[in-house]
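One chain is shown next in structure tokens, namely the form predicted alone.
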Amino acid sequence: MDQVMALVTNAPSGGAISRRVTITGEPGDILLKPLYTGICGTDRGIIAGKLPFAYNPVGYDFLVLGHESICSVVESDVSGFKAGDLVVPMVRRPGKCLNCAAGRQDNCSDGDKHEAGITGKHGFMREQFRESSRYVVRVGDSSLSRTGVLTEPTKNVMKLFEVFSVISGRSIYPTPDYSFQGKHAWIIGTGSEGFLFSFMAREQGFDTFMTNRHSVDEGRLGIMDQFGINFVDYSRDFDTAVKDIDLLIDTSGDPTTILRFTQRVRQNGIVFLFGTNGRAPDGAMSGVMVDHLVEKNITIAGSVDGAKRHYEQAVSYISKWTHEHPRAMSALITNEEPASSVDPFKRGNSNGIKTIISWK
């Protein structure tokens, strides 16, 4: 392949630079051009050199960044895809375990998988790249040429709620129609992933609360209002507002915060850990907390990534939400940067929700 402009790092050392690169021998029957790529905490952690598990592909002294994208097909060697189609490439490539062989590399059991833009596979922040149609998901709704960049983080939501459906079946929720009406879902964190988890909790019928240890801006509150989501600043209102949790989803990765909220989870409740933060201080679990977990039959589970069907479900829900709440979905994307800029990696995202890079 000819040289292409790309945003690259040297994993796991870090750094970020925009430069032309040559990548040869990538297998694939479809040529893709990114329209937008998203930036998340994983990307920032890699360029900061704080994620030691990230590494360059074999034979390269750099790693092309990016695992969130919405792309257009440039050319296709297979039926079912044609030039101009909107698609999302999957992040993980299978290893050799049984889960990977079954198409569930999201549940890889030996760690021998690769992740685009993260571990041993070049990512999507480049002018174009070849991809196998096996790992490409069609986006049939042409109106998702921008919000479709949220497909990758949303597939994490689909995976988590699939696991929730299995775990929650261990008991009967005490409602007349066995629904989640009147049940309380709390999501710790007000970043883009927190919003997506909250949107899905509302879809399930939960009374949904987003929470953080500080106040949030009017933009975030406006999105919550459109979806019927409540907000609590737990640094001020924990004792009076945080109670009767049935489903707790953490996106912070902070042990102390997780344990504090878990104390408010009631009988047969479920706690999901999604956020990771290896720099967070240790949290101590007391004997009282162990009693609480055991006597109230509380389940704690971790969830990461998703299978192809979760990408497909994500596309469906993003389409639904984009048509039902167009202003809210558009407002999730707070910053759009040119492909030549590495500034958004360096300055963080404290004043925004989701930053995307335009390759159009």
Ligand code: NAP
Given for the second form:
Amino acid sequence: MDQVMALVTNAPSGGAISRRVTITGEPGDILLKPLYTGICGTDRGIIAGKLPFAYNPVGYDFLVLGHESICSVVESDVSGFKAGDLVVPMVRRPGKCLNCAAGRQDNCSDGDKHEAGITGKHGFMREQFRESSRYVVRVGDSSLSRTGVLTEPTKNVMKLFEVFSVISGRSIYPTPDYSFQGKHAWIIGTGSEGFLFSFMAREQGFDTFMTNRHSVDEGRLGIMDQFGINFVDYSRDFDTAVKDIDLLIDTSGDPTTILRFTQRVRQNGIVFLFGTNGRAPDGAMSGVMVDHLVEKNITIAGSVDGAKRHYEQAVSYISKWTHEHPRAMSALITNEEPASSVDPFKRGNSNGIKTIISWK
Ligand code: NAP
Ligand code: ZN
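Next up, the form predicted in complex with the named molecule in place of the form predicted alone?
Below is the entire complex, every chain and molecule, led by the chain shown above.
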């Protein structure tokens, strides 16, 4: 393939530059052009050299960044795709384990998979790339040419709720009318994943609470308002406001906070660990907490990534939410930057929810 402009790093040592690259021999029956790519904490961690598990593809001394994207098909050698179609490429490529062989590389048993823009596979922050159509998800709704960039983070949400349905089925979890109305979902953290989990909790009928250790800006409160989500600043209101949790989803990765909220999870409740923060201080679990977990049948589960069908579900929900709450969905994307700049990687995310890069 010809040279293309790309945003690259040298994993795992880090750094980010915009430069022309030549990448040859990537398998693929479909040529894609990104319209937008998203930046998340993993990208910032890689360029800061803080993620030792990141590595360059074999034979390269660089790694093209990016695993969140919405792309347009440039040309296709397979039926079912044509130039101009909107698509989202998947992040993970399977290894050799049985889960990977079954298309469930999100549940890889031995860690021998690759992730675009993270571990041994070039990512999507480049002008064009070849992709195998097997790992490409169709986006039928042409109005998702911008918010479709949220498909990748949303597929994590779809998987987690699928695992939730498995775990919650071990007892009579719903209310007497067999809905989740009146049940309480709490989501720790007010970043993009926190919002997407909260939207899905509302879809399921939960009374939904987002929470952080400080107040949040008007922009975030406006999005919550449109989706009917409550907000609690737990640094002020923990004792009075935080109670009767049926579903707790953590996006902070902070053990102390997770344990504090888990104390308020009630019978047959479910705690999902989703956020990761290897630098967070240790949290200590007390004997009282062990009793609480045991006596109340509380499940704590981790959830990572998602399978192709979770991407497909994500596309459906992003379409629904974009039509029902267009202002809120657009407001999730707080920063748009040109593809020529690596500055957005260096900035933190403190003022924004989701930063995207435009390749148009
Ligand atoms: P993000 O924008 O950094 O969101 C993290 C949120 O947690 C922020 O709102 C942050 O608030 C909040 N937070 C941090 N410490 C807290 C505490 N002690 N109490 C309450 N809130 C706290 O990241 P994201 O993109 O939404 O992703 C969320 C997490 O999921 C990240 O850790 C990411 O690495 C992880 N992740 C996991 C998967 C998976 O498959 N499991 C996939 C993607 C991402 P402030 O910004 O105000 O500090
Ligand atoms: Zn595997």
